[in-house]
Partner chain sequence: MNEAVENHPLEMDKERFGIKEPGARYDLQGDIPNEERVRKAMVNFAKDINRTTATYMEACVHCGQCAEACHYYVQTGDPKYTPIWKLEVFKQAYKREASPFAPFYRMFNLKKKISVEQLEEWQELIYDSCTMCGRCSLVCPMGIDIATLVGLARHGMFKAGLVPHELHAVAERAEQEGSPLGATASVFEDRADWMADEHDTDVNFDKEKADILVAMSSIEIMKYPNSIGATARILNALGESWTFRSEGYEATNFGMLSGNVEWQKHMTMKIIDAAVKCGAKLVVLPECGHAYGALRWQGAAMYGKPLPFKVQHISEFLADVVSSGRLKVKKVNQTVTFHDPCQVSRRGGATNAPRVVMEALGVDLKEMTPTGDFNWCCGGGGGVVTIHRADKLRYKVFELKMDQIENTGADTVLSTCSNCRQSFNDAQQHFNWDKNMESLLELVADNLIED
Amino acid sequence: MELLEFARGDGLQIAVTIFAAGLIWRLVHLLMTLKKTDLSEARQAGEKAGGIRTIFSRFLHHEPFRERTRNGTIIAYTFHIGLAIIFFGGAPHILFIESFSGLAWSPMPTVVVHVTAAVTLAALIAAVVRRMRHPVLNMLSNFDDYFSWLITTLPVITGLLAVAHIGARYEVLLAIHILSFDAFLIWFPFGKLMHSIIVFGSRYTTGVTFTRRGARV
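Let's have the structure for this sequence by itself, in the form predicted in complex with its partner chain.
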């Protein structure tokens, strides 16, 4: 099965190389950008702690904003948590992680992972439909938004098809699934998927600034 061997052999290696190089370049570029020092007198100490606190506090909206942001938040949390459960809880994925890192843990029950995958797919579809239909999201969206959505959704779809043995032989479906993950890795550093790393920097930065001021973060 040449395709499967390529997908998890050379294909994966190429993907990981591009992923790592792109990631390093993007982060190095950011870190090399001049840092501006805030010379104002801080109202209070603990700005670094405030920055770290903000990384966590922004996981949940402040109460006054919750009602108007509810739909987007629920959809986003559903697929983000779903993707984490699938990737870190699925037995084949843990075996994959163990194969290059040596780390392993007990998998979640197969049925939980499968149901989660179905719910995640539904949430991803809801997210893209909402993006197309909501006037604000539609206006903001560009190629990166839709392509990143596609590149995130494909591994979920192909994974479900592989598990259900629908459409082709298992080996073919598995190869396509791994290739879709390879594609995910290749695209990761170049588009908005990088938000999963940059989010820590942007939240921290704002947290530091406003903690200095004694303002709410």
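Please move on to the form predicted on its own, as the form predicted in complex with its partner chain is already shown.
So it's only the chain below, everything else dropped.
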């Protein structure tokens, strides 16, 4: 019980504090990074429209590459959507969100969340296996890629174990699950998981730059 109290008490408060501070630090750093002024004449108009278009066009790879990247795309969409359903659809998670934000909504059916968690775990495992077996992905991968995968996968595994009451008492499993989420929050601002926050801004900037240079986006 002491472990559980720490996990959802001081441990969670520490994790949220580091998460918020790290998030602010990363965002401020990005905003303060000096951008080189492009003195060249724009080759085509509509830079802002190009930026907005790029945000949505990057949800799929360009046509010539879709066949070769189809499996990776399916795996990525599966676990990204799955993680969203688990976190925003599970009743305990909604209560957690409500506890610090005051926002709440109707949870999804429990069986849907549990099945989604199992499918998400399978997709996460498939993703790391593909990364290790793919010669190019394996060569490009570093500690951040694998640790970010691990820190994302642990809350899913521990959540499933807690729901199934497998491995230990429920209180212990719940404490481990919350601690794994605490670790996720702590790592989030400092690793590649941060892409989920800056991805749209990054796409927009890329679209604006390419449109100005006359490239098709």
